[in-house]
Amino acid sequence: MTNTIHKPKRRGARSRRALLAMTVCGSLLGALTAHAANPIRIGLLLPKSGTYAVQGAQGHQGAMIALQDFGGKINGRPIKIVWYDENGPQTTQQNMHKLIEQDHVVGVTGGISSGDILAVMPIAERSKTPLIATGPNATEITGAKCNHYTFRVDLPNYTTTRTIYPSLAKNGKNWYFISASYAWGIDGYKQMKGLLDAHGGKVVGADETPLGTSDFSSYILKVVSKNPDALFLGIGGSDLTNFLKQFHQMGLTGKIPVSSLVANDTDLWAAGKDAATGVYPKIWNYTGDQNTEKSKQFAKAFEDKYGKPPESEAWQDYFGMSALLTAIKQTGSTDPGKLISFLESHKFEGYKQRPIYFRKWDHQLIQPTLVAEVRKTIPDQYNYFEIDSVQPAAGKPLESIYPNKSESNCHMDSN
C-alpha cells in the first residue's frame, strides 16, 4: 500500500520536474532567439541638410557598403544602423543623446563638422558610448579635447598642413588665407600658418568666412588687390564649390595657385572640370596605383550598387564603420571596455599599403595620405585627381607625420 501511494508522488513529482525543465528550457530557448532577433544597433551622425549634405551622403553610401562587406549581421545577430542628422552643434547633440537613450546603440560613428563633433564628445564620454569620428580634423580632437570613448578616422589639421605645405610653398612666400569661422578652420588657418611664419613666409592677408557663405566675390576682390604668390583655404563643402566657381567666372583659375586643408570629390564635381583647379592633401582617392585589392574591391562595391565611384568621405565612413563591425565580431561583444581595448591594439590590414591603427594615446588612426593635383586634363565627370605623392615617403614611419606626445596636448584619462 505504501508503494502504491508512493510510485505515483515521484512519477508526480518527475513530471513536474520534467516540466519545470522544459519550461526553463523553453525560456532559455525563447530568450536566445529573441537576443538572437534582436538587431544590434549602430548610430550614424552624418549631413542630411546644409553644407556638407553631399558628402553626408556619400558616407552613409560607404557605411552601408561596411555592413554589405559583414553580410548585415555578426554573430547570428542583424546589424541596424540608425542615421540622423549632423547640422550644427545642437541638433547633432540632441541626436547624439537620442541614439544612446532611444535607440540604444552599441556605438556611434561619421562626423564630418569639427564644431559638432566636439559638442558630442562630452556626451560619449559620459555615456561610455565609443565614437568613431570620420571626417573632422580639428587638431584638438585627438589633441586638447580627447577622450577614452573616442576615436578619429580623418587627418588632423596638423598632419594635412604638413604634408601640402612644401608643394604650395614652391609658388612663392606670400600667401592669402580664407578660412571658415569655426574650429575646423580657425585651427587649420593657425597651423598652415605657423609653418609659414616658420619658414619666412608672409601673410598678406586672411579673411574668415561664416560656414554656408554663398557670396565670396568680396572676399576674391581682396586677394586679387593683394597678388599673394598663393592662396590657402580653410573652406569645404559647397562653400569650396561656391568659391570655385566665382574664382573661375572672375578669370582667376590658374593664375593664383590654390590649396585647401581638404578636398572632397565632390566638392569638386559640383564646381566643374573648368573651375576645378589646386594641389590638396587628401586621404583617399578611388583611382590610382597607391590602392590595394581591398580598396579596388570597396571602390567597385560602391560603383556596383550606387552607379558612381565614392569619393574620400565615403572610404572613411566605410572604414569606421568596419572598424566599429570588426571589434564587435572580434571580441564577440558590444561591452564598450572590450570594443575599445580592441581597437586600440587592432592592425587593420589591406585597407592601404601599410597596417593602419588607432594609436592608444590618443585615438588618432595612423595611416599614409596622399598629395593631389587636379588633372590638366580630366578624362570624365569624376577623375578629377592625379596623386602626386603618399606621405610619408616610403621607408619613412607612418607617425613621422602626426604629432608627437611632447607635440600633443592630449592627456586621456583611462576610465
Given for the second form:
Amino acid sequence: MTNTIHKPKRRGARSRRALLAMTVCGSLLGALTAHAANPIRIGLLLPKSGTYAVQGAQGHQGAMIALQDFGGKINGRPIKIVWYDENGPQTTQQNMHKLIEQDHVVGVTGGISSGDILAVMPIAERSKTPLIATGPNATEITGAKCNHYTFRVDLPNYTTTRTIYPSLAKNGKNWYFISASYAWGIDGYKQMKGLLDAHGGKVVGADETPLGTSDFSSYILKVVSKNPDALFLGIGGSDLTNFLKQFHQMGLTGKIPVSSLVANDTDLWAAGKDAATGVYPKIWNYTGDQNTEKSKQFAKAFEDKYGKPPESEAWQDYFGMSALLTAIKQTGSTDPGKLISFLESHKFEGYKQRPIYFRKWDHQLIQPTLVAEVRKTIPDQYNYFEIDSVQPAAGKPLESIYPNKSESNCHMDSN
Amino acid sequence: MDAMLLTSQLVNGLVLGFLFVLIAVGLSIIFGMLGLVNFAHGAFFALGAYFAWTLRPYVGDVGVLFLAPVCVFAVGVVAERLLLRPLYDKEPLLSLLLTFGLALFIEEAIRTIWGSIGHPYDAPDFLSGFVHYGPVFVTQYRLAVLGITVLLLIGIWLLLEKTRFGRIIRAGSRDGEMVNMLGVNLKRVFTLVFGLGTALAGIAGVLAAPLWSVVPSISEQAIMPAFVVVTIGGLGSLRGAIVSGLLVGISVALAIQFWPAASSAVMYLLMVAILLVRPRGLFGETWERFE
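Could you please show the structure of the form predicted together with its partner chain, as a counterpart to the form predicted alone just displayed?
All chains and molecules follow, beginning with the one already shown.
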C-alpha cells in the first residue's frame, strides 16, 4: 500500500528533474541562438479597429517604411515591430503592459487618441520606457501631464490654431464654432477663441458635438441662421467627413469658409471632391514645394509599397519610428537613459526644410507647419491639398508658434 | 426669427426621424415575426452601402436602390439558412450571440474586401438641390429619403395586413406549430422574413451612403439608433417604430438647438423615460412566447 503511494511520488520527482534539465538545456540553447540574432523589439500602439482604424493602418505602414530605410536591422541585430491595438484607454493600457512585460520592447511609438496616450504615459514613466507619441494633439501631453519618458511628434492645439488663424481671419470677424465635446475639441475652441478675441473678432455661435455624430443637419441650420464670416471646426475622422458631405448637400460649400483643428487626407478622400473644402493646418503633405528630398523619397517608397500616397498620419509614424531607430543606432544602445538624452539633444536634419528637434524641457517636436488649402480642381483621387504657406514665416524662430516656458504647464524638472 | 429657426429645426428633425424609422423598421420586423434580436442589423445596413458603392458605376443611382438590397437579401437568406435555422428551437440567447458574432464577422469582412479607408459617395445629381420654403430648408435628397421610406412603410403594411403571406407570418409568429399543421412550410417563411428584414437594412444603407461616411464603422452608427427606436416603439411593433423614430428625430434636432453637447444622450434619456412609464415601449404587446 505504501509502495503504491510512494511510486508515483518518485516518478513525479524523476520527471520533475528531467523537466528541469530540459528547461536548463532549452534556455541555454535559447540564450545562445538569441545572442546570434536577438531582435530589438519596438512596440507600436495604433488602432486596428474603431473610428480611427484608417489612421492606424496608415500609421503602421509609415512605421514600416522607416524600418525599411534602416534595412530592417541595426548593428547586425534585426528590428522587430510589435503592433498592438490602440482602442480605448483601458485596452491600450493593457497592451502597453503586454509590450513591456511580455515582449520586452526597448521603446514604444504610435498613438492617435489623446485619451489613450494620456493613459499610457504614466506606465512609460514607471517602467522607464521611451514613448514617442506620434498622433495625439491634446495640449497636456507636452503640457501639464508631460513626463521624462514621453515625446510628442504631432502638433498641440496651441500651434495648429496659430498656424491657421491668419488665413481664416481674412474672411471676417464673425466666427461660428463647432467642436467635438471632449478634451481635444474643447481645448481647441478655447485656443482659437482666445486668438479671435485678442484680435477684436466675435464668436457668433459655438456648439459642441458628441464624438461619432452622424447627422449634422441641425447644426448646419444653426450656422446658416447666424450667417458667419467663417466656420471653425474642432472635429475629425468620420465626423469631419459627415459634416462636409451634409454641408455640401445644403449648398454651402464655398459660401461659408471652413477650417478645422486637423484634416486627415483620408477624411477628405472619403468626403469626395465636390464636398471637400476648406483651409487647414497640416503637419505634412505628400505634395508641395516645401518637401525635402527625404520627404519625397518617403512618399515614393510608400506609394510603391502600398499603392496609394501617404497621409500626414503615415508621416508622423514614419518620423516617430525613424527618430527612435536613429537614437538606437547613434547611441549603439537600448538603454532608456541614453536614448532619451539623445532624443533631447539631436537635431533631425532633412525631414523638413529646417532641422527639427524635440525640445528638452517639454519633449514637444519643434517643426514648421503647413497652411493647406483644398484645391479648386482636384486632379486625382488623392491630391486634394495645395500648400499656401509654411509657418512660421522664414526668419521667424520655429518656437514662435509653440507655447513658451511661461505659457506651458510642463514642469519636468521636478520629476 | 427664433420661431422661424425652431420651425425649421422641427421639420429637419421630422425628416431625420424618417431616416431613423427606415433604419429601424427591418430590425422591428425580424423581431416581431421571428422573435429574434438581430445584432447584425447594422452590419447588413453597412453591406447595403458598400454594395451600392461597388455597383453604382455599372447600374446608376436608381439601379443600386434595387440591386444592392437584393444582394443584401441574398446574404441574409444564406446566413439564416446556414446559421440561424439550427438555433430556432434552442435557447434565444444562442441566436442572440450568433447575430452578435455575425455583426463582427461582416464588419471585418467589409474591412478586408473594401479596405478601412472611407469611400466618397455623393447624392445623385438630380437630387443635389434643396428646397427653401419660408423657414423650412430641406435638401432634395432628404425629401427623397422621406418619400421612399413612406412608400416602403405602406408596402410593408399592405404585405403584412392584406396578403395571405402576411397572415401566415403573423400567425406563425404566434403559434408556429399550428401553422405547420395547417400545411404551411414555416421554415421557408422565416427565411423570407429574415431576408426581407436584412434587405430593408440594405435599402437604409444605400440611402444613408450619401449622407454618412462610407467606412466600415458605419454599421455601429446605425445599430444604436435602430435599437433605441425599436425599444421605445415597442419590440416588434411597426406602428411603434414609426412613431418612435419620428419622436427620436425631433428630440435630437431640438436638443441640438438648445443643448448640443447632450444631443447623443437625448434619445437614451427618452428611452429611459418611456420605459419607466411603459415597460413594453409605446406600442409593445404581450407575447405568450416570452412571458
